[in-house]
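In the block that follows, a single chain appears as structure tokens, in the form predicted on its own.
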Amino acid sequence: MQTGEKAVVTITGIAAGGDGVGRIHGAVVFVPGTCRGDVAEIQIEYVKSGCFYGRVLRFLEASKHHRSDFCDACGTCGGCNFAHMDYEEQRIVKRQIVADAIERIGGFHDIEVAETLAAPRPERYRNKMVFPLGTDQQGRPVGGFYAPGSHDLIPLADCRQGDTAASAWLSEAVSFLREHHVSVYHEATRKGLARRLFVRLAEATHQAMVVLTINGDSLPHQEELINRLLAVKTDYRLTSVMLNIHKEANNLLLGSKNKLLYGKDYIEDILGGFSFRISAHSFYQVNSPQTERLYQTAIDLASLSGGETVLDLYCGIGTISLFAAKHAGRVIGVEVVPQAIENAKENAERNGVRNVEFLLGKAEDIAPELKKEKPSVVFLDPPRKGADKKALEALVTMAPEKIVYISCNPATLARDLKFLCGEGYSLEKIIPVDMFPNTSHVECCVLLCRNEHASI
């Protein structure tokens, strides 16, 4: 097979990204936008390590998984690569992918993982929508999502991911825009204005931020665009306007610098009882009634009785520090991000916890530091690259009991798992968590024991 030949393939199973997967005499190929059952007349688009790369040019068989109805951008938008499979197949779906990163990169056997846990609502759910600026072909400022693996913009006028207020909002932004013949930054020269809009929703509070990135240092006619966002039908209070200055040629999603318009620069969720400020830079989780059953289950893992030491290593603005608290006799919190940790300490004090307290610093630095304490359970929530071989190494020394273990990334979290049970620990149970239907992402929830007779 050469690229642009045409095939039939049958769809056997879906990969870690997204794909499908199927094969050609013998070799695989990973079919985007197909579902196991489909059978498919495809084109070869390019060749790499042994296998080949195709798109569906047309479906003799519809899987019975398959769905169409989702979203018309399904297909081109890069933005929910399962949208095209049936809500209980991507559960399935999710669970094999945990599985396999286990066995593959783990090297673990005959290890059961649970089933993937629902999310209440599988579409509707991101409280966080950042939507890319760009022009359409009569060069007119659009708003939406870019294509997958790509910087092309597709245009959208509705996001089912989020909820309805955050696409109003960027619909008028979008009219502000053009009928002000505002400029939309262009990646390749550099030049242009308007770059994203990022709306946060407070789905508790019913509080919102609406955030325009600017290649600048101001915005013409802002007080217009405000009173115009401000007019806006929803079922959310726009409590938070602002402008962040983001300048440099890079794909951060903000700059570092905020210009308050109107309001506060920040919004109020609560989330398991607690209330917390979230601001323009804050890490939040974007699945809010799914968070609160993320970190429930992470706590019942832990099986705390109430007076244990906990280490809450990249504990972020400090959610799950705060619930471990409830059931701990004192918790620690670390995080490198200085702005977290200042989020962390006000959490804390807004909800009159005072069992915890929270340190600034990088995990592997700290955690040597904190042997002394004595954890008896540490919660490991590390970014999408897995946790510091440092931390980790910092980690065995301190010899916790317990480690529940929060990923992002299967992969990653393989690895680590891999290392954990070469240095004393036995994987216990893992809990893949859907975080984020309609997507290939999936968090999982595991415990990892102490073995009885390990070396300290």
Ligand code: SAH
Contents of the next structure:
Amino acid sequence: MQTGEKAVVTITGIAAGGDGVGRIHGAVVFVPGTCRGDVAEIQIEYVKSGCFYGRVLRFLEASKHHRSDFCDACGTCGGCNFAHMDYEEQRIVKRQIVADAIERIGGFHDIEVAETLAAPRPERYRNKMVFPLGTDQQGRPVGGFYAPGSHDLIPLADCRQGDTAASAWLSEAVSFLREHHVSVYHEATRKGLARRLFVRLAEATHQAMVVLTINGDSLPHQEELINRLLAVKTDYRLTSVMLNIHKEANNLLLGSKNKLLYGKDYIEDILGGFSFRISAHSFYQVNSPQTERLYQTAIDLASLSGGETVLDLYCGIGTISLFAAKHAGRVIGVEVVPQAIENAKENAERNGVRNVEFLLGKAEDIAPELKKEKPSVVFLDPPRKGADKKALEALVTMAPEKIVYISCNPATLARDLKFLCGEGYSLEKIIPVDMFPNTSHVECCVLLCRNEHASI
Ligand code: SAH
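Since the structure above is the form predicted on its own, I would like to see how the form predicted in complex with the named molecule looks, so please show that one next.
And the full complex, kicking off with our chain again.
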């Protein structure tokens, strides 16, 4: 088969990236926008490493798991690659994606993956929306999302992953840019001012932060932008407006410097009875109603007894640390982003939690020094690339009884579990948690216990 050729394919599974998987004469073919059970006529778009990548021309038999009412941009916008799939099927597929990674990458053959913990609200759940800005064919500013695998902007008036408040602020910001002929940043030329609109909402307090990232040091008519954003009627209260200075050619969402235009440079949210301050640069789980359940699942897996020393590596603003502190003797959190550590310290103080301390630095640099603290439980919640090998090696020499690994990437999770299980740990439980409905992303909570006879 060659690029451009047509074939009929039956979709039998879903790959980690969200594409449907079928076979043509024994070779694997990946087809986005499909469900298990689809029979589709496809066209081959390209061939890579012996696998075909195709596009649906028409469905000959559509799977019962299809839905067509989620979003008009389904298929063109790269935001939600499971928008076409009913929610129950998404849960089943995510469990399978985790099981496949654990088996194929981790080499575990007899591990039962638990059912995916469903999200309480499978739409309009995102508390953070980052809208890239671009221009339409007339050169006017627009905001929206990128098409799959590209930086072509798909303008969107509203996105069903986020609250309508986020869309309302985007629309107001775009009108402002148009009326004042503010230029929009173009990646190819690196010219133009406005780059992205970042909106963060605190569900429990209804506080909101809006940040405009710019390729420059100032914004013309900024007072008017502030007033216009403040005048937008939403269920949220705008308590923070900032400019973010982002002149680098990289893909990072935010540049390193913020300029406060209105209110505070953080918002406050409440989770598990604790109040959290969150800065623009700090990581905060995007699905608030499901976050408490994620943390509770992690805490339950640790079954803390009240007296132990606990390590929270990759602690962000100290959320898991505070949840764990209630049930432990002492908690030490480690995090690399200075604003997040600042938030974490304030959060502990403001909530009256005294048995926690926070250390700024890379987990891989700090973990080796923490062996002397003799932690018996370690929470490990790294970014998508997984834990650094040095951090894992330090964990092994520290030899905590339990490791609770919280992961947003089954592939790097499986890789790291393979390493830890080769070094004296056994994989006890793995629970997928759906933090990201309508996308193929899946979070997992994992319990590892140190084998009784493992040597250090
Ligand atoms: N446990 C937190 C944060 C998890 S996200 C929560 O649930 O909110 C992962 C965190 O790891 C981010 O805050 C990121 O800034 C931090 N991080 C990334 N690389 C790191 C490293 N090498 N060492 C320590 N922290 C790191």
